[in-house]
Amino acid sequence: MTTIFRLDASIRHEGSVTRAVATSLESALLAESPGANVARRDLAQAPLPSATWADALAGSHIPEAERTTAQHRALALASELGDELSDADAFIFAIPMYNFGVPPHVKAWIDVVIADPRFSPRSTKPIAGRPAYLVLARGGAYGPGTAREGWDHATGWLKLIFERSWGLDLEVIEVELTAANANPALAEFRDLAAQNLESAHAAATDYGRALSGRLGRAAA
């Protein structure tokens, strides 16, 4: 059976810009390959434990006996996310950027998952070449020749981690101006906005249908 990751990281669950996104690439996919899993982990309503990534860092470093009973711990939910990743054949990656940056439970997931040898900087890339789609949303506009050119820190550093890290084979959508309907200041920018995200569920769905096909042609 083929099987989807889907990783959510919004700590808004009505009103979400990746979240809906991220299911109309999900939704079209579905409809072309119904039978498809998709696993989901939802870091903002489940976020991991703040002291994992150290415990797992320190047990990762001393003889298996002489661990604590939080080393031990944590290293198995390294572990676990890695397996979630090694399990899947595609991936979904709804991430909006919080102050300037990828969300704390982002950071602190990525953390914990390199913590498992299999996907360390020096590992051999077990996912290597999967499909893999980043969902990023922005509130304001930071591209060139805006105001705030230079203040994304999260697309760069996540394309890092899932493009030269990983391997994964990856498609970014990104929608901009999100935040134009409730702050006055980005007012004159709604219709724009508006366009931006309209474009972004249509690229969504094209995806999603792309992606069955390719899944399909690689089971046959």
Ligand SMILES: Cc1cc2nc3c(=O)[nH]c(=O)nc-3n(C[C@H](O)[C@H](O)[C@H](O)COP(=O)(O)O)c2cc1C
Contents of the next structure:
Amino acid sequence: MTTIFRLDASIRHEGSVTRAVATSLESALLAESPGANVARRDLAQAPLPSATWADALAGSHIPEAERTTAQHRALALASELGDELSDADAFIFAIPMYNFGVPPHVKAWIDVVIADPRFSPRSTKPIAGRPAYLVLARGGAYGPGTAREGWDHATGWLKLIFERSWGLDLEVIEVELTAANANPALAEFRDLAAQNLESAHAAATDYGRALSGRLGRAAA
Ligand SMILES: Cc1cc2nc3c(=O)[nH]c(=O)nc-3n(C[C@H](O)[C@H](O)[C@H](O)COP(=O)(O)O)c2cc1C
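What's the form predicted in complex with the ligand like, now that we've got the form predicted on its own?
Full assembly next; the chain just shown is listed first.
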């Protein structure tokens, strides 16, 4: 059976743009591939315990028999996260920008995944070439010529991990100006924000349909 791994990270449930756009992609896929299984991990709802990464790292450098209980647990969790990725045929990552970077629970998740030897930068890239979709949302705008050009420290790093380190075949759906309705300072950009959101949902729907075709061809 085809499995899609979906990661959510927004601390909002109501009104979350990343969740809504990721759902457009997922719904379009499931409309055409109703048998696909979606494995979910919601890092905002269930963040990893904060000591996991350090325990996994320390445990990985000593013989199994000498590991503490916390180190065993942390390495088991790293392995579980690695299995979730290895078992999936495609990926949807829905990640907002917080404080000009990635949410701390996403950074923690990536660090722990990399503690699994299968996902270290020196690994043989077990999920390389598989399709992945990164849905990003930012309250402001960061493109060339904007006042905050160069302030986005989330997108480049996430692409580095997903595309270059893990070798995924990555498409990125970006939604900017999501704070335009709530922030009076961005009021003049509300129409642009609405267009931006509509385009993101349309792109997500197209990607969902295309993914169904691609997975169907791969299974045939
Ligand atoms: C704690 C927090 C920090 C944020 N920091 C930034 C930021 O640095 N730059 C930005 O453009 N938007 C920032 N935002 C706005 C979010 O990126 C925006 O609301 C986005 O749509 C959140 O994703 P979501 O709609 O899926 O919840 C922040 C939002 C929160 C709650």
